[in-house]
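As a starting point, one isolated chain is supplied in structure tokens, in the form predicted alone.
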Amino acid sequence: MTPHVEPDPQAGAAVKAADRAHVFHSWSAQGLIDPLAVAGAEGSYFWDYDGNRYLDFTSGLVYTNIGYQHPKVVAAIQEQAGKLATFAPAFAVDVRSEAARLIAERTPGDLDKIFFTNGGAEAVENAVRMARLHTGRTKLLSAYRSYHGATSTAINLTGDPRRWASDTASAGVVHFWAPFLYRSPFYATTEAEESARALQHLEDTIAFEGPATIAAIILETVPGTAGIMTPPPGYLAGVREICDKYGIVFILDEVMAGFGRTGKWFASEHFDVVPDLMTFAKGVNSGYVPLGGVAINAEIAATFDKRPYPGGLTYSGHPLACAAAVATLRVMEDEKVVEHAAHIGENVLGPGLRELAERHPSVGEVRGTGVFWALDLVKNKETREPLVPYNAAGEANAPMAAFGAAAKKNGLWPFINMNRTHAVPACNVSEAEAKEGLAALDAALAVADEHTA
């Protein structure tokens, strides 16, 4: 593939000069930083005004599972933009009601009703909500090395440095350790002991705050942006029992893992676990137009069948969004997406990375399964010693810029967390691109392993 546009500096120096002027970015100190003015995208790929073109194995933040421009998906905002663009969400609306029922087709167990929000972040806030009303509770429990979103309770839930600075410790959460063998806080050994103990540990927290105050726990089915952690088997089945014995309501965000991601419609199909509420957004349609929700089970919908459910927003459902979301499940379905992660992991990503590791002396550990994958970069292996300080900056985290602009400069744009890197490329990426990554990896690390000791 080549830009889909010729070379044009001069366009590309106007929109950064807007951008510069006018755009406040996310987390980000502005007078810093220098964003890439993008001219194109199109499946794996965006090109800049300059012609540069890169392999995106970001998938945007982790959401264009189908890829960039998806003809069909484009085609069906494009149809409904002319049929009805807008509509309150009070009303029953043709395209609405088909994204709910296509959705809850996927969804595990009992989770057939669906509330529909803009984003990830609003998802857990409802959720949240909901477990609160549906159990007369406040408190809330999550995990340390999480990522739940931005808003005033999902960042409070986050168990990473983007909490700090909002972290006014009265939102009613208490996170607690989930497990992590390769740097375990259990002094695990296998994978059974980390399980075990970390289960011990979350029971012990519930008992000193006090079970009969926790309205629910809240998990990333597989941490994301905190390092792809697959949970050891019996875990996620431990914190289902766990929340049963004490009337807590499990909630598992598959904000990030689902739709496709791990090889399965949704994470928790790997460990076979219903949670009571899940919550999505995302990869739902790609992120072609925001969308987001909440997917309950029968017994909490009940609680709001009499006493209405005081939440809402403006735009929940929004008809753009979910005719994107219905193209979407459709194409992933026709064109078998799901499955082609789960190949794509199972026999290039996975063999090709733990091969990286064999010979980079900075690759720790190789995690994850589908296209859903992590490496953790270290200083020496035998230590586990990152690669950079957690949550490192400046001159600390020089290691990991030069990887980065490394991987770059060979045509890959990196997904990058402190002493990470994540290889999430889009679900339906082609073997040869998943290559063309680990090749563009494979000469990024060795900048990687000039930092080892």
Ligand SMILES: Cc1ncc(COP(=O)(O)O)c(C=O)c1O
Second form
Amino acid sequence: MTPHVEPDPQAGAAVKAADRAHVFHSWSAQGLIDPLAVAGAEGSYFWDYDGNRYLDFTSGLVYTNIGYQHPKVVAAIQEQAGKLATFAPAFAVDVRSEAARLIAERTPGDLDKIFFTNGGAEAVENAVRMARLHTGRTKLLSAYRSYHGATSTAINLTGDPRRWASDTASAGVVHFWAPFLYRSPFYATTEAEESARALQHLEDTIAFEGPATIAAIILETVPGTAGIMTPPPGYLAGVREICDKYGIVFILDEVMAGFGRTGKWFASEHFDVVPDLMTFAKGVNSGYVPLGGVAINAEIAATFDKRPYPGGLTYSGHPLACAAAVATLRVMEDEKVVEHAAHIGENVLGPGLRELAERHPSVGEVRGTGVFWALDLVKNKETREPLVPYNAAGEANAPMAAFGAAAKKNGLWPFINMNRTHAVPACNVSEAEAKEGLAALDAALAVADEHTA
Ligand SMILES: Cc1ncc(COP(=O)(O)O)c(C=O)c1O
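What's the form predicted together with the named molecule like, now that we've got the form predicted alone?
Okay, now the whole complex, with that chain kicking things off.
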């Protein structure tokens, strides 16, 4: 696939200049960034104004699950814009009803009521509000090595360093260690040990915090940004049991892992676990229009049958976003996108990444499923010392920066977080594209290898 537009560096320079003058970017020291001016995107690729094309192994921020500019979804948004571009949330609107129905049809168990938000963080905020009102308790438990969003409660729930600047230490959040065998907080050497010890640690934390003070436990089903750590067998079922034992609401955050990314509609299907509340966003409509939400089980929904739910959003269930969701879910069904993601994981990315790990001293561990993979880069395979220290910046982060630059030079836009690169292309990435990505990673890992010892 080639860019449809001729290179136009002058236009790119104008876009960049206006951006630098007026756009205030997320998570950045504004004076130190140099955002790439993007001229267009299609499928798994995007390109700049200078004629450089990149294979997107990030899916944006892990959300373009059906790639860029899918014609059927673009057409559905255009059609909806011509028919009813917007309507207030208190009304029943055809496309909103249909989006809710299609989502509820796919969510597990009795998670059959959908509260729509504009994105993931708002979904988390509302799931927490529901859990607190349902239980009459306030405290929340969440994992270190997690990301739940950047609004006030969501960022406090988050376990990565992005929390620190916004940590009010008063949001009623207690963090615990979830399982991660490769860097086991429990000195475990097998998955069974890791699972059992992580569950014991969680139950001990609950005992010392006071079970009757805890409204909810929130976990990403498979933690995403924090490193794609698929939980060991039995862990999530164990958390479910603990929640039932103490009357704690179990929230699974599927904002990143949901809608095909792990090779199932929802990651929870891999573990046969049904939470009380499930948050979603991103892949629900491939991010073509902002949309997120909470899928609510029958018991919690009933709490708000006669009592008003004290939360709402002007754009809850926005018709354009819902039209994009309806079209995306139909495309995923018709084109067997979820099955395809599973196939790419099993037959292309999984074996390909493991083969890279065998050849490159910088790859400590490969983990993942579907189109949701992490390479844990290390200085030394034996010691597992990360290639760069936790939360490294500047010179300390130079090895990862060099890896990233090498990937881009080879036409791959990589996802990088701390000492990891994630291979998270669109769920409908072709076999050829996935192999092209593996080849570019191979070249970039040669640069990372130079920093091993
Ligand atoms: C698991 C998870 N939860 C919540 C969020 C927050 O979503 P948003 O950025 O749409 O607010 C993210 C974003 O990456 C996420 O990965």
